[in-house]
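There is one chain below, alone, in structure tokens, taken in the form predicted in complex with this ligand.
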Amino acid sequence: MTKRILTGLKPTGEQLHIGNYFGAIKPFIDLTHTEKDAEFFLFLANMHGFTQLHDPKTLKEYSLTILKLYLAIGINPNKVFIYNPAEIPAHAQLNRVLSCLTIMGTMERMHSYKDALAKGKAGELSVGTFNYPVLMAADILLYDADLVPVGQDQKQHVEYARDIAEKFNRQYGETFKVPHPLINREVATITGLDGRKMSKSYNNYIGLLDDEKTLLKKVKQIATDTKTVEESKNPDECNVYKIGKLFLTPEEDQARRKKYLAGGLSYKEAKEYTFEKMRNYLAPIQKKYHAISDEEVIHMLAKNTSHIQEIAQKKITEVYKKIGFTLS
């Protein structure tokens, strides 16, 4: 069968931020250019969106956001199928199998649940936040996925995908597909301007469509330590290089290393360097953003569609079948 790679983003913000990009989209969009004989699914991630958002004018705004910058950051439409899983049914209909097959305290150990008690009472959550890992699985099992790129944080869920479809077809006989985590280490979890992961939710983002006037203000916001112009500093420990290497080529990379470790950098160079790559490399995806119109995603969604429905409904047939629910 040929190799399936799968990925999705949710729509709870006004765009995507550089750590979505980098930690996930980015190795999603260079698999396409190496695996040539592999086939690609990238989906709107509006049924895990809607855990946060409630308003339907806001969903909608969003996720048209998020599939023009699906397109917008590089993805070929030609080699890739782009869907709406709300339009699926069997994404909620496998939900509903693997809810039942799964014991309350694998939820209770999710990062995802324990991130959002944190922020509050674990009585005001909703259940869709506390399940949230199985409509996950259900996602990828669907499609039998081979391959999931990720950043760090989503790796728990993908091994409880794993566990999942190995637990069902030890039960059920083989049905699903094992998948695996595609975790690339160097961008693994994206540094935000704090020094904690990036975040939508800690606001500390530098976000693909900002425009020149945030990205400034926000490299400025960049939180740095103490060392005088003169010292040298490590890179690895500075907040401003982590970013900025982002958008740097290996080459420039290493000239960039040198000047920390050198010392004479102050961080106001520093920043101003990082300010022109990042501007340099964002400039053309929110110029081609900006030509790309609701219609056009929205037919793009259409086309595929009814293939992406023929796979998922085949695979939910025969999980139907194989757990008793079908009855012819």
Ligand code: AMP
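Beyond the form predicted in complex with this ligand, can we have the form predicted alone?
All you get below is the one chain by itself.
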């Protein structure tokens, strides 16, 4: 069987941030150039987004924004199947099957639940959020994905998908391919403005669509230590460097590291340099984004749905037959 590579992002904000891009989407794009014979699947995770976003108008608006960004950042729609799982019934169907095979103890070990528990908010967690990893497993297993490019924070969810696939295969016979998480260690966790992991929930992110004024304001907010201009600085401990290096060529990166270590570099200069690199990198993405219409991405989804539906239906038919749902 042809190797399949799959990933997706939630439409839970007005745009994607550079952590989403460098942590998951850019590695995915790079694979489309190196894995010439593979099939690529990129989905709109709006069923996951619904755990947080219940206003239909906003959910649709955010969904269209992410789809347009997929194209603007370089996803080739002729090479990658971009689709909406909410229009593919098999996602919800397989979610139900896998939910019935998963014990509570497994879900209680998941990071999302443990975080809510630690904050005293477990009682406020929706059932959909609690079962988030089950739906993600269904998204992956439905298409026999070999590789799933993710950030470090999603590794546990892919590992759960592996576990549930192996459990199902043992009980009902070989059905699902066991997927592997693909994590680029250099960008496994993208640093935010405050030094924590970049996240919309922390409001410490830099958006792909941030205008020049907003971008400059955010770069100025990047947390730094109290070292003087003259002092040597360890680039690997500097938030400005860790964010800025994402936008550098290997040659630029080496030159930048030398400047940090040599001393004489002010954080003001470091931030100005980072701002220039970011602005130049993001400008073409933003220009392309604004040239893409809603109708264009809706048409793209419609074109892909029938092909994706055929793959998904074949798998869920096999699953239903094996577990006894199909009576004929």
